[in-house]
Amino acid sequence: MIFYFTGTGNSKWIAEQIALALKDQAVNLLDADPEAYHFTEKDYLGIVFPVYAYAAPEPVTEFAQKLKSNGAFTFTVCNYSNVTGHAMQRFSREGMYVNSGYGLLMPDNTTVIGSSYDTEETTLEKLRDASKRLDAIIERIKAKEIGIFESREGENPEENSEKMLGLFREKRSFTEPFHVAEDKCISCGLCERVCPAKAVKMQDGHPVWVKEKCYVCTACINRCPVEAIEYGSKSQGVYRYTFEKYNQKVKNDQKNRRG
């Protein structure tokens, strides 16, 4: 069983590709009861998540804490746009012990820091290479390699993991900066439906952030079909990303080249 948490689609795609290769299932962990699953030594148990501030998102760790692996081969694949720090090692300590872990470089979706690690061009470059990189990871998962944490950790990974996670949770996970341009909003309600923290509610035809904090997964910003949502001034001018949108562009480019 492959569980995933996703905001803009990267982790969902990764989990689905792994599940396909293992003839298993990919499940959104927000829709699952961890205590309802039972594993044996014959099973694979994988967790796929995006790295937020050098760590797994809180609901991922909380979900994993309630899983009982019962000898299943456990692994994690985290996706990141820059570096991971010790995100997987921390998850293995605080969430669920994993036999191995891998990082997969994917496009950046953090529209809330005033800049992006990617442009539309580098986003397409990363996606063109993603399948090949993931195929290599899947082969190692199939081989049940143990004791591996392989990713781009960056400098001082343990120190930075502690520092950045604390900063994120104390100062950067507040919803107050989120706002909507009402003249652009089409009242579709998609932002409410995709928010994993249930922090967005539609009121009088427009989204309102009803919780003080959220996971800052950026699903609401990036999935808004008319780009009506902003995060203070930091998201202004930063491109919007979803896996589905840009993966389709890659497919179209490949089709045009063949044509």
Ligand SMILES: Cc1cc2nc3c(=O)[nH]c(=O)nc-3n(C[C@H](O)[C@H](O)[C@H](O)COP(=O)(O)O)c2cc1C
Given for the second form:
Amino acid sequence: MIFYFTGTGNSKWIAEQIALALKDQAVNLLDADPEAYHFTEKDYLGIVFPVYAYAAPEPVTEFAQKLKSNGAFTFTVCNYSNVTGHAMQRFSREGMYVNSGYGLLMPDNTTVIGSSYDTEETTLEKLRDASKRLDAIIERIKAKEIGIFESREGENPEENSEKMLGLFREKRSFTEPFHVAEDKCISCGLCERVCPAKAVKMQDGHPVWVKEKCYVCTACINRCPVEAIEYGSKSQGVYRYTFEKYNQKVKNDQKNRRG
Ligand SMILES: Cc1cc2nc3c(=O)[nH]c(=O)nc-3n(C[C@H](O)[C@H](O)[C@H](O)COP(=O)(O)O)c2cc1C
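Same protein, different state: after the form predicted on its own, show the form predicted together with the ligand.
First the chain shown before, then all remaining chains and molecules of the complex.
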């Protein structure tokens, strides 16, 4: 069983590819009851998550704490756009002990910090590369290698992981800066439907952020079909990313080149 959490689709794609290769299932952990699953030592138990501030998102850690692995082979694939810090080590300590962990470099979806680590060009490059890097990871999972691999930890990873996460929880996880340009908004309600924190509600045809904090997964801002959502002034002019949109571009480019 492969569980995932995602804002903009990278983790879902990764979980689905692994599930396909292991003839297993990929499940969004927000739709699952961790206590309803029973594993044996014949099973694989994987968790795929995006790195947020050098750590796993809170719902991922909370979900994993409630799983009982019962000898299943446990692993995690964290995906990140720049640096992982000790995200996997922390997850293995505080969420679920993992036999192996892999980092996979993927396009950036931060949007709300005033810049992106990627441009459209580097996003496409990362996606073109991701399939073969993921295939190599899957082979190592199948071989049940033990250890933490392919992680880009940066300097002082333990100390910086602590610092970044503290900052994120105290200062960066507030919904207050989110707002919508009502003249652009087409009232489709997608932002409400995709918010995993249920922090967005449609009121009089436009989104309102009804919770003080959210996971800052950026699904609302990146998935808005008319780019009507902003995060203070920080997101202005920053390009919007979803896996589905950019993966389609990669496929179209490949098709055009072939023919
Ligand atoms: C709130 C937030 C914090 C993030 N923090 C980090 C980070 O510390 N290091 C990093 O390399 N990428 C970071 N990212 C980028 C994501 O981990 C990366 O783009 C990931 O592949 C997104 O996965 P998803 O499409 O499944 O949501 C962050 C993204 C968000 C939204």
